[in-house]
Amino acid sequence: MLKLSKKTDYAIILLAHLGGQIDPVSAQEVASIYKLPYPMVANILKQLLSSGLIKSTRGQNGGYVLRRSAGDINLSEIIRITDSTFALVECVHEEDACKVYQCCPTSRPLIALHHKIQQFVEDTTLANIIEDTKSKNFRVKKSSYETAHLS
């Protein structure tokens, strides 16, 4: 069946967090806040700042935020850069990648669900996902747990 990779998922899930920020938030900050392995965290910031999604700030009250409007952020492009194109079936792109394609009984069905999903996934922005998870009054605890500091 038709998964995000955890990957694009985690993406979302960062996006949306800084969506929500107005000053910038460290990648260890926010993996400890949803409980997510930093090192994967490290690596997906580093390519949604490269993507020019984010951008960072070093320094004490450094970290990432967002570089457009979470309005002007898609699932669509999101999933472009954390996986591939997304195709529901291979005939989709290429019809050639499919021997059976002129006598298909399915070709059409699915490639009608691909559109559907795929103009979801374009139609729907960061914000929209901000917003729902705000209307739903989901709050984000920071974690109690304190760095030591040894002097």
Given for the second form:
2 protein chains.
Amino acid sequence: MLKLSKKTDYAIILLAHLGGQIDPVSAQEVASIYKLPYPMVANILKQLLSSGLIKSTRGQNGGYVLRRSAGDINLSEIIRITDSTFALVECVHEEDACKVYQCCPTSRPLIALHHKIQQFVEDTTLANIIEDTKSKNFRVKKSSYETAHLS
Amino acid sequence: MLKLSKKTDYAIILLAHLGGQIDPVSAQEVASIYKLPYPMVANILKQLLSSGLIKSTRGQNGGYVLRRSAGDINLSEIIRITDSTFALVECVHEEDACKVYQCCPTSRPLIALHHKIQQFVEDTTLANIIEDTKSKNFRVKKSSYETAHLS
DNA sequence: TGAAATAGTACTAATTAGGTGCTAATTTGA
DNA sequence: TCAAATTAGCACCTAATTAGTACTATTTCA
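With the form predicted alone in hand, show me what the form predicted together with the DNA looks like.
After this comes the whole thing, all chains and molecules, with the earlier chain placed first.
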């Protein structure tokens, strides 16, 4: 259906929130701030943890923090973790031999599109997203990522 | 999952084939050429018909032809018919009020990405795809749509 | 009239997405 | 030291979407 899963949506929200905090944030806390279902949030955080994007501390006052700086985390990684590796068409990661037909007409234009999207998600960092959110209410200038990373 | 459905994949293949023919092509014929399941092909063609992208003639020697020229049909339309209207994130078509949170951090960068993709699929015509397929075995120059429509 | 096709619709099966539940382990503060 | 807060690691369920099939009717042409 060519859309991001809610899991990815949520993950971006969660990570952007963590990026704006210094102390650990608990699953409970983020869930209530953004009014998301707690079990879902907890699940996604666990997944982000096991993928090494965030680190955790248990017990009272425990929670999660980013493992790397927000500028070091890009959208591509997040999508890979919560959505699966991005492939607009299956054949994009299978260098040779289209299963359907040797001269399958879809390949080239769609593969070009795939690479464009890939480029964008790699160039967009969590820091870009956070910055963008902060300036959101003051819509004076265009956000940086738009001018910096795309034609 | 951020990928095109097989239906869309198939639809592009079918339409590209029709675009290269003058006489009506039957569902049976395309199915056998591309080794796709006949009922699937037939179904998609019916859908493309009812959406007005192709026209049909019944009976012996019947089949389907494009209703408009290949240069007049773009990827966006095809995706809309076989995949549903493209929306990278739900909120992209709901001008106001994010359901999740007023300052939802995802919106802007993802909406920017959405528009980039939208631009691409609108600029890529069936003619581009067909042309590209023909030149595929002679990988001398880059295909036209790449230079013409993207950064 | 019969074969080759489309037309329309409804159905089934497989996969994915979204969401939940349970129990264990760990930390902290009273 | 104990109870509460919190993560850890599973396994599970349900609903939605995708993929593919089936059947019957209609049209056309030789």
